[in-house]
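Form predicted alone, single chain, as C-alpha cells, below.
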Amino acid sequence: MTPSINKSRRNFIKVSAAAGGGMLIGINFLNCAPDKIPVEVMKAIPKEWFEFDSYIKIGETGLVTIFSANPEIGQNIKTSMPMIVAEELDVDWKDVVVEQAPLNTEWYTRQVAGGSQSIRQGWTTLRRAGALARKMLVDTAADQWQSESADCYVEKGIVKHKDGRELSYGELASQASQRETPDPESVPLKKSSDFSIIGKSKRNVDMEGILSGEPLFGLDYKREGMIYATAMRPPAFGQILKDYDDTETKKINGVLDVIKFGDKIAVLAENTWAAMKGKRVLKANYTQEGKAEDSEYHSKTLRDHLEKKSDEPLRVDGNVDKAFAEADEIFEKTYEAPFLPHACMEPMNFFAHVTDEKVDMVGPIQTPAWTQSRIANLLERDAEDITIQMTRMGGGFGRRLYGDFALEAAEISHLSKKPIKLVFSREDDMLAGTYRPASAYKFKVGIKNSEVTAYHLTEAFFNGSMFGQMHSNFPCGAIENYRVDSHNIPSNVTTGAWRAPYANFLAYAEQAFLDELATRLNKDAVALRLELFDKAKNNPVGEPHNYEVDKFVGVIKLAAEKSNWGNAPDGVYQGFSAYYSHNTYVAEVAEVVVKEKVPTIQKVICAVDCGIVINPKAALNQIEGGIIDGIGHALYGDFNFVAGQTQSTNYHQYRLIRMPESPEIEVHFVESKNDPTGLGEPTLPPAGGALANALAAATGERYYSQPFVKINDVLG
C-alpha cells in the first residue's frame, strides 16, 4: 500500500508561534542537524526557524533540514528518502542537512526498516512533501509581487518571475510558513525528464561521521549515569533456569549487581569489560524441558515431511497426479539449506531508562512502532509514556526486527531502577539469535514430449511457512500442471526474516534445479527460461501469476546480451539466474574459472529493473552487497546444532565471505520511468544460483545443500 499524506491542517502542516524566518513543512519525517555539516558548503545556520509540523524545515538562511523517519541499516535511505523531497522541493543538495527522526506514530507511516519497502512505499508521500512546499513558497512570492502563481519558477532555492524577480526561500520562508496547506492531491508532482536531484549520485550523509568515528551506531550511544549490563540466558534451545550463584560475579571489580529476570540473568556493571567479566564466571544450573533439536534431526525431518502432501496446498493448477501418470519421464530433485544466524557486525544492544514518569529507549531498531507497543505490554504502560530514537545499524538483515534485546533492555532498567545500556557479546548473538529456519524443497516435474507438462514444488520449514506469495511466482502461469505444498514444522528454536525471507533459499533451488532440468532437455539454461516465459505471456494457465513477463525478460535478455551469454572466452565458465523479489526483477551470470584445479567466481554480470534508480551510488552498493551476501553464504553459511545448542560461537567458526574471494560486479540497469521498488535485497535470490550453476558448468558436480564448501574444510 502506498502511503498517504494525511489532509488536515492539525496532522499534516502546523505553523509554530516561533518569530524570525524559516520554515518546517511535514509529510512526517525529517529534522536537522546543521552543526554536522560543513559551514562552508551550505548556507549560514539560521538563528530561527519556522516549524510546520515534521518533515522539512527552512531557515531564514534558505538552509533547509529533511528528517529520514525510516530506521537506517545501511541501505542509505537516510540519503535517498531526503533526495525524493529535496527534488519536488527544488533546492540545491548542499542547501540541505538531514537528521534521522524518531519514533512518532502520528507523524509518520511506516517506519520500518523491511522488505526492502522504504522507498517503494514512501515514494509517493515523500514527493508530495516537497512538492507542497514548494507551492507554498511559490506561491507567498507571487502574492508579494501581486502576480500569479503561473508565472513564477524555482530553480534551486530561489523563487523566479518571468520578469526576471527573484526571491530566496530563506526570504519567503517566514511568511510561506503562515499559508493554509493546499490539498495534496492538488498540487502536481514534477516529470521525471525534469528531475535534477533523483538519478544524480549523492554521497552518503552520514559518510563524514563513519569515517571520523563519530557516535552514529547504537553501540556508541552514552547516557550520564548510565552503567551497562549483559545477560546470560540458557545455553541451549529448550532449557529454563534452575538456580545459580553469583557469589564470584559480585566480587568482580566494577560489577553492581546481578539481576534475574525470566530464565535470563542481567549482570549491570561500570563497564562492559567488567559487565562481561562477571558473567564469565557466572555459575547456573538449567533443566531441559523441550526438545533437545540437533541438525541431524532437523534434516531428516524437513527430508520426511518432503514425502507427504500437505492437507491444503498453496497452490493449484490442472492436475499433477494425472500429467505426472502420463508423462515419458519424471525428474526430481531436493536441496536442503540449515539455519543461519545473522552475525550482524554490530552486536545488538539497546539503551533504556524506565521511570514512573515515562520510558526513554535509544537504540538500532528496524521495527521501532511495534517495539514500542511490545514494550507497552511488558512494562504494563501506555504507549505514549515510551520513546524511542533510532541510531544508525552496524548490519540488521532482519535480525533487528524482533527487538528482543530492546524489551530485555526495558525489563532490566524497570527492574533494577537505572538507565541502563545492555549490550550483547559476538557469542550471545551467536548462541541466542533469531536465525533463518532449515528448509528443504523438493521439485519434480513431469516431461512429456521433450515438453515439460506438470511442476509439484513441496516446501518444508521450521516455524511456519517462508512462502509468502512465492507460490505464485514463476514458472507458475507456464506450466498447466501445478502444484505448491508447504510443511510448517514446530521447532523450540527461534526463527525469524533473513535477508530476502522467502526468496534467499528458494531461488538458489529453483534457478539451479531449472539449469539442470534444461541440461536434461537438452536445452539452452536462457533459452528454456524465455520459452516457460512465452507461454506465460501468450498462453497463460492457472491462477494469476505475480511477475510481470516482459519486465522479467528484459532482465534476463539484457543480463545474457552483456555477459555474452553462451560465447564465453576458453576457460570461463557461466551460470545463469533470475528471479523477481521484493517487487524488483533481477537477473545474474556468473563467470568461474579454474585456477590450480580451483574453481574460482571472477566475475558476476547482473541486470535489474527496479524503476527509477533514486541514487545510483547507493543502488550499486546494495546490488553489489546484496550479491556478496549471497556468494557468500552459499559457499560457507554452516551453521550445526547439537543438543539443541549452536555449535558455532564466532567468527573463526562461522565462515563469511572474505574481501579477496569477492567477485567483479559489473551491473546495468532497465531504463524505466515506473516507481522505485526495493534494492536491499533482490540481488541476494539469484546469487547463489547462478554460482552453483557456473560451478556445475566447469566442474560437472551439481549442489543440492548449502554451504557448497563445509566448515571444517575451511576452517584449522
Contents of the next structure:
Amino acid sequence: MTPSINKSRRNFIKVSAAAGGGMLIGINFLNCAPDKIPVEVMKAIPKEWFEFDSYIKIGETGLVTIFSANPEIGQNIKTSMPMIVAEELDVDWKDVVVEQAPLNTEWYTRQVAGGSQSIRQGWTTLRRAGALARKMLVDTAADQWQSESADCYVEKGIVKHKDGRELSYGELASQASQRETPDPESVPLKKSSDFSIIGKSKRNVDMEGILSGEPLFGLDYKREGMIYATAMRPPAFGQILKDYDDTETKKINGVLDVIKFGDKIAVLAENTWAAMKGKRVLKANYTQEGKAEDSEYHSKTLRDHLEKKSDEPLRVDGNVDKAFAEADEIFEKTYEAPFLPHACMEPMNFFAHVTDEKVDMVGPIQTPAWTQSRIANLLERDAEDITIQMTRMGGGFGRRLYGDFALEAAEISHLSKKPIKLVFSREDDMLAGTYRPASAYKFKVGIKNSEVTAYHLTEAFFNGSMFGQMHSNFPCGAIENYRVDSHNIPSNVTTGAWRAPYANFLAYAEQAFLDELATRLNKDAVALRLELFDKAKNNPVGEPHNYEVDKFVGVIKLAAEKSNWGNAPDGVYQGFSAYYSHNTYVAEVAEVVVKEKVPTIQKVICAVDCGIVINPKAALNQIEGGIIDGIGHALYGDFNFVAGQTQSTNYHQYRLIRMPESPEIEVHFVESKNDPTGLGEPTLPPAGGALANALAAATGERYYSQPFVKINDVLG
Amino acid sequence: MATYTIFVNGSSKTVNADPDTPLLWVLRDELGLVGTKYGCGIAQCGACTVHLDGAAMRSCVLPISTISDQKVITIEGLDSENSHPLQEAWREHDVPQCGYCQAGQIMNAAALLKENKNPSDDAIDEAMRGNICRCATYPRIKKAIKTAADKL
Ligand code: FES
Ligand code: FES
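Alternative state: the form predicted in complex with the partner chain, after the form predicted alone:
Below is the entire complex, every chain and molecule, led by the chain shown above.
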C-alpha cells in the first residue's frame, strides 16, 4: 500500500466511527474529530448502512463494515476474524472497515479471548455470516435481472451476470438486506483453493491508531465528567482491613473523596496523578486472618505432595509399580516453577458509570459476558441494564479473563454515584494479580533393556490441576505402563490462567525430562521421540490418546530438517522440544552459542501445524511473541512471596525479556487444508524446554527450576 | 497548584498542575495526548517515552516543574502526516501485537536514528534495552528500525 492510501484508509476508519448509527453508538470515542476529514473522502462514506447480520453492514457506496465480536488483546483477531467474513462475502479488503462490536449475547456466541479459541471456534460462524450476506446480494441481483443466481458470480463486491450486466453491493445493499435470511446450512462455502483474502497477509486494522497515538486502549478512555480512582487493597494475602486514616490523602490537591468498599479503599480524584498520590499517603492497618504463605512454604508443600499418589489418578495404563519393580533402572527428575504475574503492559483499568437506569462499562476485558453477569450479581441489577464496551487491550495473557477490576470499578461508581475510571498503578497490578500458580512435576520412568517400560507423572499444583485430556498427551499411548497423579493444593493467593495454562510449565518439565532421558538412553532426542510415536501409532496403549501422531511427527520432522538437527555448525548447540496444546502442533529447535563463557540463545527454528493460516504475517507475529515470551519467563520469571506479600512490586524487581536477550525466530508452517486452530498460546509451552536442552548441550548443566536466572542474581 | 506553559508538538499549552505532576499525566489527563503510555511510572519500561529537545526521555519521571521551555514532542507530533520513516517501517513490518508499548518504542527509536543514522544490531539492542514489549515484538521492532535507517 502506498502511504497516500494508508492515509485515506485511516480516514475511512475515523469517518465510519464518526458516522455512527446503530451498533456504533457509543464507540465513537475512537477520536474522530470530523474537522480532520478531507472532503473527497466524505463521498465514499455511506449515508445509510444496511444490516445483513450481526457481523456485516453495507452502505450504499459499497463500503462494508465488518464487526469484530471478540476482544482484541494483541492476538490480532480484530483483523483476522473480519478477513474470514470478507473472504466469503467476496469483497475487496480495501473496502472493509472493521469495528469492535460491543457485548451482545444474542448476536454473538463466545465473545471471549482465551484458550486460543477465537479463530478455531469462530471459523464456521464467520464464514457463514459472509456467505449468507453474499447469497442475499446475489439473489437480489438475479431477481432484478429476472435471471437465475446460478448465472451470476461475484468479483470484489460486484455481482456480475454472465451476459455482462453488473450491480455493485452498494446498489444492492438496501434491497438485499430486506430479504429473508436463507438457511445457513443451505449456503455453500468456498473451497480453500478459491481463497483470495485468507492466506494473504493483511495489516493490523488498528495500525494507524497505534502509530498516531489515538485513544484505543481502556486507559485512554475518557468521558465527560469522569473522575479517576485508585484502590488500596490488602498488601498481603490472608489479610483483612482493620482501620484506616485518610487525613493526609484528603490534603492532596485534586483528591475528591475516599471511600471504603469491602477490604479496599478507593481514592477518587480529578486526575490520575492525584489519585495515585492520595493512595500513597493513605494509612491503613490490617489483620492477618488467613495463612501468611511464603515461597518456601509453597515449594515445600509442592515437593511433599510429589511423594504421594493422588486418591484418583487421572490416567492409568498397565501397572507402573510392577514395571518399576521389574526395571533395570529407575530414572526420576523433579521440576518446579513459581507463581507468575501477567505483567501486561497496560495495567488493569476500567470505566464505570452506574446510575439508577443503567450500568455503563467500558474497558479492556477478555470475558465481557461473564463480567456482565458478575456485575449484575454484585449490584443486584438485571444483566440487561449493563452494557459493556470492549476497548483494545494492552496485553491480556489471561489476566483480563478475571473481571475483578471491572467489578471494583462498578462498585466504586455505585458508591460514589459518579462516572469513574479505576486505574491500577504498576504496583497495584503486581500486588493484586491472578497469578499463574506455582507448580511442580515429578517424572519417573522405568528402563528395561534400554526401553522405557513405565512412565509416572505426578503433578502438584496450587488451586488447580491439569484439565481436559492433558493427562493423555504424549507420551501417553506409547508406553505400556503409564500413570498420571495430580494434587490440587489450596492456596489463598489468587490464581488464574496465564498464557497456555498448565502447558506453560508442564511442557517445559516434560520436554526437559525427555531430553535428559534420551541422553541417559544414549539416544538422539528426536530419534527417541520418533520411536515413541511409532509405538503410539502402530500399537497404542489404552484409551485413545490426545494427539494425532502424524501431525505431531510432521512438525518434529519439519523442525529437524529446517534446523539441520544433529549437524549444527561448530560452536552452535541445539536443543529440541515439541508440544501439542490448544489444538496446534509445534516443534522448536533452540540454538545456543557461548560468547565469552556466557551461553546465549541466538535463534529458534520453529515448525507449526495450525491448519489453514488466515493472516500469515500476523500469525508469525504470534509465534515469534509466544516463543520469546516462553524463553523470557523460563530465564527470568522470578516472583516470590514473604508472609503472603509479593516481593516484586514493579519492573525493576520483575525482569521481563528485553530486546538484547531476544533470539531470532525462524518459522515454518506445515501446509494444511484443515480448519484453522489458534496461535496465541501454543508456541510458548515448548520454548523453555528447547532453550534448556540447548543450554544442556552447550554447558552440560540441566535446569530443573524456573527461572534459570534469579532476580537476586541481577539485583545483588 | 501552579500554572505552567509548555511547548508540546509545536504549540504552547498552559496547564494547572501540582509541581510534582509527571509530564506523562499532564499529557494524558490535561492535554488529551494519550499516545504516550503509562507502564511503570519509574523509568523501567519506556512506554512513556517522549522527546525533550530531541532526546528520548521517560515522561513518567519528569515533573512538570522541570520542563520549562524545552520542546516536548510526543507520538502525536512526531510527524504531521504520521509518515516518519519509522512509522512507515512499522506499517511495512506490521510490528504491533497489542500495540501498547509501540509509541514508546517508536519515540525511542526516533531519537536513536537522529544520533546514529546507521545503527548496528548491537547499537539497536543497547538503545532499545529500556523499552519493554510484553508481547515480545522485538524481532520486528529491530527489523523496522533497520528498514527506517536504510531509508534515511
Ligand atoms: S511508564 Fe515511564 S518508563 Fe515505564
Ligand atoms: S505490542 Fe504489546 S507490549 Fe508491545
